[in-house]
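As C-alpha coordinates, one chain now follows by itself in the form predicted on its own.
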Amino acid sequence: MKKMTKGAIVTGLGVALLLGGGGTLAVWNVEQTANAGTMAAGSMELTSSTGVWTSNLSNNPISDITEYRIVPGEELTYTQQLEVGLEGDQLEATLSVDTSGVTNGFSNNLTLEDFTVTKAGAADAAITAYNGSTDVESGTFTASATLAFDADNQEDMNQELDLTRLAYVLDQKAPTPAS
(Lines of atoms letter the chains of each structure in order from A and count residues from 1; the text may use other names and numbers.)
(Lines give C-alpha, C1' and ligand atoms only; values in the text may rest on other atoms or scores of the structure.)
Protein backbone atom coordinates (compact mmCIF):
# COMPACT_ATOMS: atom_id res chain seq x y z
CA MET A 1 0.00 0.00 0.00
CA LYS A 2 1.07 3.45 -0.54
CA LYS A 3 1.98 5.65 2.38
CA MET A 4 -0.87 8.06 1.57
CA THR A 5 -3.51 5.34 1.68
CA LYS A 6 -2.09 3.89 4.92
CA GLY A 7 -2.13 7.39 6.47
CA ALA A 8 -5.76 7.95 5.46
CA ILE A 9 -6.85 4.59 6.93
CA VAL A 10 -5.05 5.25 10.21
CA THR A 11 -6.47 8.77 10.45
CA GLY A 12 -10.01 7.54 9.70
CA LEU A 13 -9.64 4.78 12.31
CA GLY A 14 -8.40 7.29 14.90
CA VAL A 15 -11.34 9.62 14.28
CA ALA A 16 -13.79 6.70 14.41
CA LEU A 17 -12.37 5.59 17.77
CA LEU A 18 -12.59 9.10 19.19
CA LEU A 19 -16.17 9.59 18.04
CA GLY A 20 -17.25 6.09 18.91
CA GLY A 21 -16.38 6.33 22.56
CA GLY A 22 -12.74 5.33 22.42
CA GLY A 23 -12.01 8.86 23.62
CA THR A 24 -13.63 12.22 24.21
CA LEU A 25 -13.94 15.19 21.97
CA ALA A 26 -13.90 18.22 24.23
CA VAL A 27 -15.67 21.48 23.21
CA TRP A 28 -15.91 24.71 25.13
CA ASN A 29 -19.07 26.71 25.60
CA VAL A 30 -19.57 30.13 27.23
CA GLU A 31 -22.89 31.94 27.76
CA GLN A 32 -23.68 35.58 28.59
CA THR A 33 -27.16 37.17 28.97
CA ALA A 34 -28.07 39.97 26.57
CA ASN A 35 -29.56 42.22 29.29
CA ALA A 36 -31.84 43.73 26.61
CA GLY A 37 -34.33 45.24 29.09
CA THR A 38 -38.13 45.13 29.23
CA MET A 39 -40.36 46.48 26.50
CA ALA A 40 -43.98 47.69 26.73
CA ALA A 41 -46.58 48.41 24.05
CA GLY A 42 -48.11 51.86 23.65
CA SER A 43 -51.80 52.69 23.67
CA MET A 44 -54.43 54.94 22.11
CA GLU A 45 -57.47 56.36 23.83
CA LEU A 46 -60.40 58.48 22.69
CA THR A 47 -63.08 59.65 25.11
CA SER A 48 -65.88 62.15 24.74
CA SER A 49 -67.93 64.25 27.12
CA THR A 50 -71.67 64.73 26.89
CA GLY A 51 -72.43 67.10 24.04
CA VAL A 52 -74.64 70.20 24.12
CA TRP A 53 -77.16 71.32 21.48
CA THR A 54 -78.05 75.01 21.05
CA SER A 55 -80.41 76.82 18.67
CA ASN A 56 -79.50 79.95 16.71
CA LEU A 57 -82.94 81.28 17.65
CA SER A 58 -82.35 81.22 21.42
CA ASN A 59 -78.63 80.47 22.05
CA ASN A 60 -79.77 78.46 25.09
CA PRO A 61 -78.76 74.82 25.63
CA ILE A 62 -81.40 72.28 24.59
CA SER A 63 -81.99 69.99 27.56
CA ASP A 64 -83.32 66.96 25.61
CA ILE A 65 -82.73 66.86 21.85
CA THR A 66 -85.02 63.84 21.47
CA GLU A 67 -87.95 66.02 22.59
CA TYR A 68 -86.92 69.13 20.64
CA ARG A 69 -88.71 69.98 17.37
CA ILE A 70 -86.71 71.99 14.84
CA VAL A 71 -88.52 74.54 12.65
CA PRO A 72 -87.73 75.80 9.12
CA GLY A 73 -85.02 78.46 9.11
CA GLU A 74 -83.48 77.22 12.35
CA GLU A 75 -79.90 76.05 12.84
CA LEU A 76 -78.87 73.75 15.67
CA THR A 77 -75.24 73.52 16.79
CA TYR A 78 -73.78 70.55 18.63
CA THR A 79 -70.60 70.96 20.69
CA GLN A 80 -68.66 68.20 22.45
CA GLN A 81 -65.23 67.80 24.07
CA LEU A 82 -62.93 64.96 22.99
CA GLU A 83 -59.83 63.71 24.80
CA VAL A 84 -57.16 62.04 22.68
CA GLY A 85 -54.45 60.02 24.42
CA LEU A 86 -51.51 58.61 22.48
CA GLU A 87 -48.78 56.75 24.33
CA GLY A 88 -45.94 55.41 22.23
CA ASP A 89 -42.62 56.83 21.15
CA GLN A 90 -43.34 56.47 17.44
CA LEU A 91 -47.17 56.49 17.64
CA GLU A 92 -48.94 58.80 15.20
CA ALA A 93 -52.70 58.91 14.63
CA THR A 94 -55.45 60.59 12.66
CA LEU A 95 -58.88 61.68 13.87
CA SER A 96 -61.92 61.65 11.60
CA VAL A 97 -65.70 61.88 11.78
CA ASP A 98 -67.77 58.96 10.47
CA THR A 99 -71.23 60.04 9.28
CA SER A 100 -71.99 56.85 7.32
CA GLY A 101 -74.53 55.66 9.91
CA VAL A 102 -76.56 58.88 9.93
CA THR A 103 -80.05 58.26 8.55
CA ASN A 104 -82.24 61.09 7.35
CA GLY A 105 -86.01 61.00 6.87
CA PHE A 106 -86.03 64.59 5.65
CA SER A 107 -86.26 65.43 1.95
CA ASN A 108 -82.67 66.72 1.87
CA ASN A 109 -83.74 69.94 3.60
CA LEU A 110 -82.00 69.15 6.90
CA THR A 111 -78.27 68.98 6.35
CA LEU A 112 -75.38 68.15 8.63
CA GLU A 113 -72.75 70.70 7.76
CA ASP A 114 -69.67 72.39 9.14
CA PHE A 115 -68.68 69.41 11.28
CA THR A 116 -65.30 70.40 12.66
CA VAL A 117 -62.92 69.03 15.24
CA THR A 118 -60.44 71.58 16.54
CA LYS A 119 -57.63 71.23 19.07
CA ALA A 120 -58.09 73.55 22.01
CA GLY A 121 -56.16 76.72 21.24
CA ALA A 122 -55.18 75.72 17.68
CA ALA A 123 -57.22 76.41 14.55
CA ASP A 124 -54.92 74.40 12.28
CA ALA A 125 -56.18 71.00 13.48
CA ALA A 126 -59.72 71.39 12.13
CA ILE A 127 -61.35 68.65 10.07
CA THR A 128 -64.79 68.30 8.59
CA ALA A 129 -66.99 65.25 8.20
CA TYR A 130 -66.63 65.42 4.45
CA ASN A 131 -62.92 65.88 3.81
CA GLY A 132 -61.23 63.06 5.63
CA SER A 133 -59.08 63.25 8.73
CA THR A 134 -56.35 65.22 10.42
CA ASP A 135 -53.18 64.24 12.25
CA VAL A 136 -53.61 64.52 16.01
CA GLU A 137 -51.53 64.32 19.12
CA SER A 138 -52.59 63.87 22.72
CA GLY A 139 -54.84 66.65 23.97
CA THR A 140 -58.31 68.14 24.22
CA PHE A 141 -60.37 68.76 21.10
CA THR A 142 -63.73 70.44 20.54
CA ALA A 143 -66.14 68.84 18.08
CA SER A 144 -68.83 71.06 16.62
CA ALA A 145 -71.56 70.42 14.05
CA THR A 146 -74.34 72.53 12.60
CA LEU A 147 -77.71 71.29 11.38
CA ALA A 148 -79.49 73.70 9.07
CA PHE A 149 -83.21 73.21 8.35
CA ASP A 150 -84.20 74.96 5.12
CA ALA A 151 -87.58 73.30 4.53
CA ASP A 152 -90.32 75.17 2.74
CA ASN A 153 -92.62 72.21 2.13
CA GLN A 154 -95.06 70.15 4.16
CA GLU A 155 -93.43 66.76 3.59
CA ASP A 156 -90.70 67.37 6.18
CA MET A 157 -93.16 67.73 9.06
CA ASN A 158 -92.57 65.08 11.78
CA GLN A 159 -89.47 63.66 10.06
CA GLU A 160 -86.39 62.53 12.01
CA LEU A 161 -82.62 62.57 11.66
CA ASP A 162 -80.93 59.70 13.52
CA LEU A 163 -77.52 60.87 14.75
CA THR A 164 -76.99 58.01 17.21
CA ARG A 165 -74.43 56.37 14.89
CA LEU A 166 -72.34 59.47 14.33
CA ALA A 167 -68.82 58.49 15.42
CA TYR A 168 -65.32 59.80 15.93
CA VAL A 169 -62.55 57.50 14.70
CA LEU A 170 -58.97 57.53 15.98
CA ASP A 171 -56.70 55.50 13.68
CA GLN A 172 -53.02 54.71 14.03
CA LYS A 173 -51.03 55.90 11.05
CA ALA A 174 -48.95 53.18 9.45
CA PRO A 175 -45.35 53.57 10.62
CA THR A 176 -42.76 54.44 8.02
CA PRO A 177 -39.39 52.74 8.52
CA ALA A 178 -36.34 55.00 8.37
CA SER A 179 -34.28 54.60 5.24
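Numbering follows the first chain given and starts at 1. If you superpose the two forms and keep the largest set of C-alpha atoms that fall within 1.5 Å, you have the rigid core. Please read all numbers here as calculations on a predicted model, not as lab measurements. First, how it differs from the form predicted together with the partner chain.
- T50 shows a C-alpha shift below 2 Å between the two forms [criterion: core-superposed Cα displacement of 2 Å].
- Relative to the superposed rigid core, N153 undergoes a CA displacement of at least 2 Å between the two forms.
- Core-superposed comparison between the two forms: the C-alpha position of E31 differs by no less than 2 Å.
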Contents of the next structure:
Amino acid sequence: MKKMTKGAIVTGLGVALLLGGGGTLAVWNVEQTANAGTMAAGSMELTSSTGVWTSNLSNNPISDITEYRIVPGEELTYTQQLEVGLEGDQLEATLSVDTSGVTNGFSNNLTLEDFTVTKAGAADAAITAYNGSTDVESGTFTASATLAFDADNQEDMNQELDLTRLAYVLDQKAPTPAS
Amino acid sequence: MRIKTMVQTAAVISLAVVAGLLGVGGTWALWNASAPAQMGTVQAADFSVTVNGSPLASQGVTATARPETSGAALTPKTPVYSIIAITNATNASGPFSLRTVLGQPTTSNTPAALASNLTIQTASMPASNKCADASYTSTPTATTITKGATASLCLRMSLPQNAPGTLTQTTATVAVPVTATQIQ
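Let's see the other form, the form predicted together with the partner chain, since the form predicted on its own is already up.
So here's everything in the complex, that chain up top.
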Protein backbone atom coordinates (compact mmCIF):
# COMPACT_ATOMS: atom_id res chain seq x y z
CA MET A 1 0.00 0.00 0.00
CA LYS A 2 2.78 2.36 0.83
CA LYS A 3 4.46 1.55 -2.47
CA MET A 4 1.32 2.38 -4.41
CA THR A 5 1.00 5.72 -2.63
CA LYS A 6 4.52 6.61 -3.28
CA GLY A 7 4.17 5.65 -6.92
CA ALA A 8 1.13 7.86 -7.34
CA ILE A 9 2.89 10.78 -5.74
CA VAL A 10 5.88 10.37 -7.98
CA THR A 11 3.66 10.15 -11.09
CA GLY A 12 1.77 13.30 -10.12
CA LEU A 13 5.01 15.08 -9.53
CA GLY A 14 6.21 14.08 -12.95
CA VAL A 15 3.07 15.45 -14.64
CA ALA A 16 3.42 18.67 -12.68
CA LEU A 17 6.99 19.02 -13.84
CA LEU A 18 5.97 18.45 -17.43
CA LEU A 19 3.30 21.19 -17.24
CA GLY A 20 5.53 23.57 -15.36
CA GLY A 21 8.25 23.08 -17.87
CA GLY A 22 6.14 24.08 -20.85
CA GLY A 23 5.49 20.58 -22.02
CA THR A 24 2.30 19.79 -23.85
CA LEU A 25 -0.28 17.09 -23.85
CA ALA A 26 -1.96 18.34 -27.07
CA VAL A 27 -3.25 15.94 -29.61
CA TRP A 28 -3.52 16.69 -33.32
CA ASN A 29 -5.88 19.46 -34.49
CA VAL A 30 -6.56 21.37 -37.69
CA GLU A 31 -8.43 24.62 -38.45
CA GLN A 32 -10.67 25.43 -41.39
CA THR A 33 -12.75 28.62 -42.07
CA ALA A 34 -16.48 27.91 -41.97
CA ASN A 35 -17.24 30.74 -44.45
CA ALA A 36 -20.83 31.08 -43.23
CA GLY A 37 -21.22 34.51 -44.77
CA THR A 38 -22.69 37.69 -43.25
CA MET A 39 -26.12 37.70 -41.69
CA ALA A 40 -28.30 40.75 -42.39
CA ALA A 41 -31.72 41.43 -40.97
CA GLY A 42 -34.49 42.54 -43.28
CA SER A 43 -36.71 45.57 -42.83
CA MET A 44 -40.34 46.56 -42.95
CA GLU A 45 -41.55 50.05 -43.80
CA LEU A 46 -44.87 51.75 -44.39
CA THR A 47 -45.21 55.32 -45.57
CA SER A 48 -48.26 57.31 -46.62
CA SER A 49 -48.66 60.26 -48.92
CA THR A 50 -51.07 63.10 -48.42
CA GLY A 51 -54.54 61.92 -49.36
CA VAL A 52 -57.43 63.56 -51.13
CA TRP A 53 -61.07 63.82 -50.11
CA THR A 54 -63.71 63.90 -52.80
CA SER A 55 -67.48 64.26 -52.67
CA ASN A 56 -70.08 62.46 -54.74
CA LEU A 57 -71.73 65.86 -55.17
CA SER A 58 -68.77 67.46 -56.89
CA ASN A 59 -66.17 66.59 -59.48
CA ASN A 60 -63.44 68.57 -57.76
CA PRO A 61 -61.27 67.41 -54.86
CA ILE A 62 -61.94 69.00 -51.50
CA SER A 63 -59.14 71.49 -50.90
CA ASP A 64 -59.38 71.57 -47.10
CA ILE A 65 -61.46 68.99 -45.26
CA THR A 66 -61.35 71.02 -42.04
CA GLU A 67 -63.30 73.77 -43.80
CA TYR A 68 -65.70 71.41 -45.51
CA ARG A 69 -69.22 70.77 -44.20
CA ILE A 70 -71.02 67.62 -45.23
CA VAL A 71 -74.78 67.15 -45.44
CA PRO A 72 -77.12 64.17 -45.28
CA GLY A 73 -77.07 62.20 -48.50
CA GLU A 74 -73.44 63.09 -49.22
CA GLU A 75 -70.69 60.52 -49.56
CA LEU A 76 -67.02 61.35 -49.19
CA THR A 77 -64.14 59.21 -50.37
CA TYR A 78 -60.56 59.44 -49.14
CA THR A 79 -57.80 58.23 -51.43
CA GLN A 80 -54.06 58.13 -50.82
CA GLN A 81 -50.90 56.27 -51.79
CA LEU A 82 -49.23 53.81 -49.43
CA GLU A 83 -45.69 52.55 -49.90
CA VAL A 84 -45.11 49.10 -48.48
CA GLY A 85 -41.51 47.96 -48.13
CA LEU A 86 -40.89 44.36 -47.11
CA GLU A 87 -37.25 43.28 -47.17
CA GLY A 88 -36.76 39.76 -45.98
CA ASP A 89 -36.83 36.42 -47.76
CA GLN A 90 -39.41 35.02 -45.42
CA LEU A 91 -41.10 38.29 -44.54
CA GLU A 92 -44.86 38.44 -45.03
CA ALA A 93 -47.19 41.11 -43.67
CA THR A 94 -50.78 42.21 -43.41
CA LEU A 95 -52.22 45.70 -43.64
CA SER A 96 -54.97 46.91 -41.35
CA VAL A 97 -56.47 50.13 -40.03
CA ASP A 98 -56.00 51.45 -36.52
CA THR A 99 -59.06 53.46 -35.53
CA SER A 100 -58.40 53.50 -31.81
CA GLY A 101 -57.82 57.25 -31.81
CA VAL A 102 -60.95 58.20 -33.72
CA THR A 103 -63.37 60.54 -31.95
CA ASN A 104 -66.91 60.42 -33.29
CA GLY A 105 -69.46 63.04 -32.32
CA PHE A 106 -72.12 61.74 -34.65
CA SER A 107 -74.99 59.95 -32.99
CA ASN A 108 -76.00 58.10 -36.10
CA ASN A 109 -72.92 55.90 -36.46
CA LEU A 110 -71.24 57.87 -39.19
CA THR A 111 -68.17 55.75 -39.83
CA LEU A 112 -65.57 55.16 -42.44
CA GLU A 113 -66.16 51.98 -44.35
CA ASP A 114 -65.16 50.07 -47.43
CA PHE A 115 -61.44 50.28 -46.81
CA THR A 116 -59.64 48.91 -49.84
CA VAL A 117 -56.06 48.82 -51.03
CA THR A 118 -55.22 48.32 -54.67
CA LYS A 119 -51.92 47.57 -56.29
CA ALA A 120 -51.52 48.37 -59.95
CA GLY A 121 -52.38 45.34 -61.99
CA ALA A 122 -53.87 43.47 -59.06
CA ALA A 123 -57.39 43.04 -57.79
CA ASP A 124 -58.74 45.21 -54.98
CA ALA A 125 -58.12 43.94 -51.50
CA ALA A 126 -60.74 44.81 -48.95
CA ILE A 127 -60.03 45.63 -45.36
CA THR A 128 -63.30 45.15 -43.58
CA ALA A 129 -64.03 48.33 -41.77
CA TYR A 130 -62.20 48.75 -38.49
CA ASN A 131 -61.50 45.08 -37.84
CA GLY A 132 -60.19 43.41 -40.94
CA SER A 133 -56.82 43.14 -42.61
CA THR A 134 -55.39 42.02 -45.91
CA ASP A 135 -52.11 40.49 -47.01
CA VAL A 136 -49.81 42.88 -48.85
CA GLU A 137 -46.47 42.70 -50.57
CA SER A 138 -43.91 45.34 -51.35
CA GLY A 139 -45.03 48.09 -53.68
CA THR A 140 -47.23 51.11 -54.10
CA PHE A 141 -50.85 50.77 -53.12
CA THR A 142 -53.82 53.05 -53.55
CA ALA A 143 -55.82 53.04 -50.36
CA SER A 144 -59.35 54.36 -50.17
CA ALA A 145 -62.23 54.55 -47.72
CA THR A 146 -65.71 56.02 -47.88
CA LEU A 147 -67.78 58.04 -45.47
CA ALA A 148 -71.51 57.99 -46.19
CA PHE A 149 -73.77 60.48 -44.39
CA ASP A 150 -77.18 58.82 -44.23
CA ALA A 151 -79.82 60.83 -46.10
CA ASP A 152 -82.36 59.97 -43.43
CA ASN A 153 -80.26 61.50 -40.69
CA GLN A 154 -82.35 64.18 -39.06
CA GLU A 155 -79.71 64.99 -36.47
CA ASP A 156 -76.01 65.62 -36.11
CA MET A 157 -75.84 69.13 -37.47
CA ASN A 158 -72.39 70.62 -36.81
CA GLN A 159 -71.09 67.33 -35.38
CA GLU A 160 -67.48 66.29 -35.91
CA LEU A 161 -65.72 63.06 -36.80
CA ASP A 162 -62.06 63.41 -35.83
CA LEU A 163 -59.96 61.11 -38.00
CA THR A 164 -56.61 62.79 -37.41
CA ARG A 165 -55.24 59.82 -35.49
CA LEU A 166 -56.42 57.14 -37.85
CA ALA A 167 -53.48 55.15 -39.19
CA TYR A 168 -52.65 52.24 -41.43
CA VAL A 169 -50.71 49.47 -39.72
CA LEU A 170 -48.38 46.89 -41.23
CA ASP A 171 -47.91 43.73 -39.16
CA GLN A 172 -45.48 40.93 -39.85
CA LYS A 173 -47.11 37.54 -40.14
CA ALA A 174 -45.69 34.89 -37.87
CA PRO A 175 -43.34 32.68 -39.90
CA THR A 176 -44.23 29.01 -40.10
CA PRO A 177 -41.25 26.67 -39.48
CA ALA A 178 -40.73 23.97 -42.07
CA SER A 179 -41.92 20.60 -40.91
CA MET B 1 -46.94 17.34 -0.09
CA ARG B 2 -43.48 18.14 -1.34
CA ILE B 3 -44.55 17.70 -5.00
CA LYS B 4 -47.55 19.92 -4.44
CA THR B 5 -45.30 22.61 -3.02
CA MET B 6 -43.00 22.37 -6.03
CA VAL B 7 -45.92 22.69 -8.44
CA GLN B 8 -47.20 25.70 -6.59
CA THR B 9 -43.76 27.26 -6.63
CA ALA B 10 -43.40 26.63 -10.37
CA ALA B 11 -46.80 28.18 -11.03
CA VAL B 12 -45.90 31.24 -9.02
CA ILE B 13 -42.60 31.61 -10.85
CA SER B 14 -44.32 31.24 -14.22
CA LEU B 15 -46.93 33.82 -13.39
CA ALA B 16 -44.26 36.11 -12.07
CA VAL B 17 -42.31 35.80 -15.30
CA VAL B 18 -45.36 36.50 -17.42
CA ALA B 19 -46.44 39.36 -15.23
CA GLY B 20 -42.93 40.70 -15.25
CA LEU B 21 -42.72 40.61 -19.03
CA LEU B 22 -46.04 42.34 -19.38
CA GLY B 23 -45.23 44.80 -16.66
CA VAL B 24 -42.03 46.02 -18.25
CA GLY B 25 -43.43 46.06 -21.74
CA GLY B 26 -41.86 42.83 -22.80
CA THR B 27 -43.28 41.46 -25.99
CA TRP B 28 -43.28 38.52 -28.28
CA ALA B 29 -44.51 40.76 -31.10
CA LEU B 30 -43.18 40.51 -34.61
CA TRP B 31 -42.28 43.56 -36.63
CA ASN B 32 -44.85 46.21 -37.30
CA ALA B 33 -44.97 49.66 -38.80
CA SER B 34 -47.65 52.30 -39.10
CA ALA B 35 -48.34 55.38 -41.16
CA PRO B 36 -50.87 58.13 -40.43
CA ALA B 37 -53.75 58.40 -42.87
CA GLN B 38 -53.85 62.20 -42.38
CA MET B 39 -57.59 62.27 -42.93
CA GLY B 40 -58.26 65.29 -40.76
CA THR B 41 -61.62 66.07 -39.18
CA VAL B 42 -64.93 65.83 -41.00
CA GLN B 43 -67.73 68.13 -39.87
CA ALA B 44 -71.40 68.19 -40.66
CA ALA B 45 -73.06 71.32 -41.93
CA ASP B 46 -75.73 73.22 -40.08
CA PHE B 47 -79.35 73.59 -41.20
CA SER B 48 -79.78 77.30 -41.04
CA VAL B 49 -83.01 78.74 -42.37
CA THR B 50 -84.29 82.17 -41.51
CA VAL B 51 -87.82 83.53 -41.84
CA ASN B 52 -87.89 87.29 -42.05
CA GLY B 53 -84.49 87.27 -40.35
CA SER B 54 -85.41 84.93 -37.49
CA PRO B 55 -83.77 81.49 -37.35
CA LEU B 56 -86.12 78.65 -38.14
CA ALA B 57 -85.47 75.97 -35.57
CA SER B 58 -86.53 72.36 -35.68
CA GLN B 59 -88.96 73.03 -32.85
CA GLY B 60 -90.46 76.00 -34.61
CA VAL B 61 -90.03 79.70 -34.16
CA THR B 62 -92.27 82.71 -34.36
CA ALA B 63 -91.29 85.20 -37.00
CA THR B 64 -93.10 88.44 -37.54
CA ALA B 65 -94.34 89.19 -41.03
CA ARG B 66 -94.91 92.86 -41.56
CA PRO B 67 -97.42 94.31 -44.02
CA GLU B 68 -95.96 95.01 -47.42
CA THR B 69 -97.13 98.58 -47.07
CA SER B 70 -96.61 99.97 -43.62
CA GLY B 71 -99.82 101.12 -41.97
CA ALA B 72 -102.08 99.49 -44.55
CA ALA B 73 -105.59 98.89 -43.26
CA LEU B 74 -107.76 95.96 -44.13
CA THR B 75 -111.08 96.92 -45.68
CA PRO B 76 -113.57 95.08 -47.88
CA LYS B 77 -112.07 96.86 -50.86
CA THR B 78 -108.40 96.75 -49.93
CA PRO B 79 -106.67 93.54 -48.94
CA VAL B 80 -103.48 93.59 -46.89
CA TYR B 81 -100.34 91.86 -48.03
CA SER B 82 -97.38 90.56 -46.07
CA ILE B 83 -94.08 89.30 -47.31
CA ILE B 84 -92.51 86.16 -45.93
CA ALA B 85 -88.80 86.07 -46.80
CA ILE B 86 -87.15 82.67 -46.37
CA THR B 87 -83.36 82.42 -46.58
CA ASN B 88 -81.31 79.26 -47.02
CA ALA B 89 -78.34 80.23 -44.84
CA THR B 90 -76.65 76.83 -44.50
CA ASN B 91 -72.87 76.56 -44.30
CA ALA B 92 -72.87 73.31 -46.32
CA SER B 93 -69.94 73.07 -48.68
CA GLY B 94 -71.66 71.10 -51.39
CA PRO B 95 -74.99 71.69 -53.09
CA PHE B 96 -77.76 72.19 -50.57
CA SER B 97 -81.20 73.25 -51.73
CA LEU B 98 -84.37 73.56 -49.73
CA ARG B 99 -88.00 73.04 -50.58
CA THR B 100 -90.11 75.31 -48.48
CA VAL B 101 -93.84 75.08 -48.13
CA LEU B 102 -96.27 77.59 -46.69
CA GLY B 103 -98.99 75.59 -45.00
CA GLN B 104 -102.59 76.44 -44.37
CA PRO B 105 -102.87 79.78 -42.50
CA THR B 106 -104.78 79.85 -39.24
CA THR B 107 -106.14 82.64 -37.09
CA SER B 108 -106.18 83.09 -33.34
CA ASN B 109 -107.26 85.74 -30.85
CA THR B 110 -109.76 86.76 -33.45
CA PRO B 111 -113.45 87.62 -33.06
CA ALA B 112 -115.57 84.91 -34.64
CA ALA B 113 -117.20 87.37 -37.01
CA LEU B 114 -113.83 88.50 -38.34
CA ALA B 115 -112.46 84.96 -38.56
CA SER B 116 -115.44 83.81 -40.58
CA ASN B 117 -115.06 86.68 -43.04
CA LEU B 118 -111.28 86.72 -43.30
CA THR B 119 -109.72 85.00 -46.31
CA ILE B 120 -105.98 84.22 -46.17
CA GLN B 121 -104.09 83.01 -49.20
CA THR B 122 -100.47 82.55 -50.16
CA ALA B 123 -98.53 82.89 -53.40
CA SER B 124 -95.02 83.11 -54.73
CA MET B 125 -93.64 86.58 -55.24
CA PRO B 126 -94.27 87.66 -58.87
CA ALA B 127 -91.63 89.14 -61.12
CA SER B 128 -92.91 92.61 -60.34
CA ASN B 129 -91.96 92.10 -56.69
CA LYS B 130 -95.42 93.32 -55.70
CA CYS B 131 -97.68 90.98 -53.81
CA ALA B 132 -100.73 92.61 -55.35
CA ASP B 133 -99.71 91.12 -58.70
CA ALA B 134 -99.32 87.54 -57.43
CA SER B 135 -101.60 84.64 -58.31
CA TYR B 136 -103.13 83.44 -55.07
CA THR B 137 -104.45 79.99 -54.40
CA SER B 138 -105.76 78.16 -51.39
CA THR B 139 -103.26 75.36 -51.82
CA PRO B 140 -99.93 75.41 -49.98
CA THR B 141 -97.30 77.43 -51.78
CA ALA B 142 -94.00 75.66 -52.34
CA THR B 143 -90.72 77.00 -53.60
CA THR B 144 -87.13 75.82 -53.99
CA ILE B 145 -84.32 77.86 -52.48
CA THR B 146 -80.70 77.23 -53.39
CA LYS B 147 -77.82 77.64 -50.96
CA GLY B 148 -77.42 81.24 -49.87
CA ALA B 149 -80.54 82.42 -51.71
CA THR B 150 -83.71 84.05 -50.39
CA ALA B 151 -87.22 83.42 -51.64
CA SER B 152 -90.07 85.80 -50.93
CA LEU B 153 -93.63 84.59 -50.62
CA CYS B 154 -96.78 86.65 -50.36
CA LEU B 155 -99.62 86.46 -47.91
CA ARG B 156 -102.92 88.11 -48.78
CA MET B 157 -105.63 88.81 -46.20
CA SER B 158 -108.91 90.00 -47.55
CA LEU B 159 -112.54 90.65 -46.58
CA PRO B 160 -115.59 90.14 -48.74
CA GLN B 161 -117.33 93.15 -50.22
CA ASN B 162 -120.30 92.58 -47.95
CA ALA B 163 -118.31 92.28 -44.75
CA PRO B 164 -120.31 93.70 -41.82
CA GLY B 165 -119.36 97.08 -40.44
CA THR B 166 -119.07 95.61 -36.94
CA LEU B 167 -115.67 94.29 -37.90
CA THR B 168 -114.22 97.77 -37.78
CA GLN B 169 -111.26 98.07 -35.36
CA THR B 170 -111.14 94.34 -34.77
CA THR B 171 -107.83 92.56 -35.03
CA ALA B 172 -106.68 89.10 -36.00
CA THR B 173 -103.53 87.10 -35.40
CA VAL B 174 -102.60 85.07 -38.45
CA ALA B 175 -100.18 82.17 -38.33
CA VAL B 176 -98.64 80.50 -41.36
CA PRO B 177 -96.60 77.33 -40.87
CA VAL B 178 -93.36 77.28 -42.84
CA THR B 179 -91.74 73.93 -43.52
CA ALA B 180 -88.23 73.64 -44.97
CA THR B 181 -86.88 70.34 -46.26
CA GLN B 182 -83.45 69.58 -47.67
CA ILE B 183 -83.41 68.39 -51.27
CA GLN B 184 -80.49 67.71 -53.55
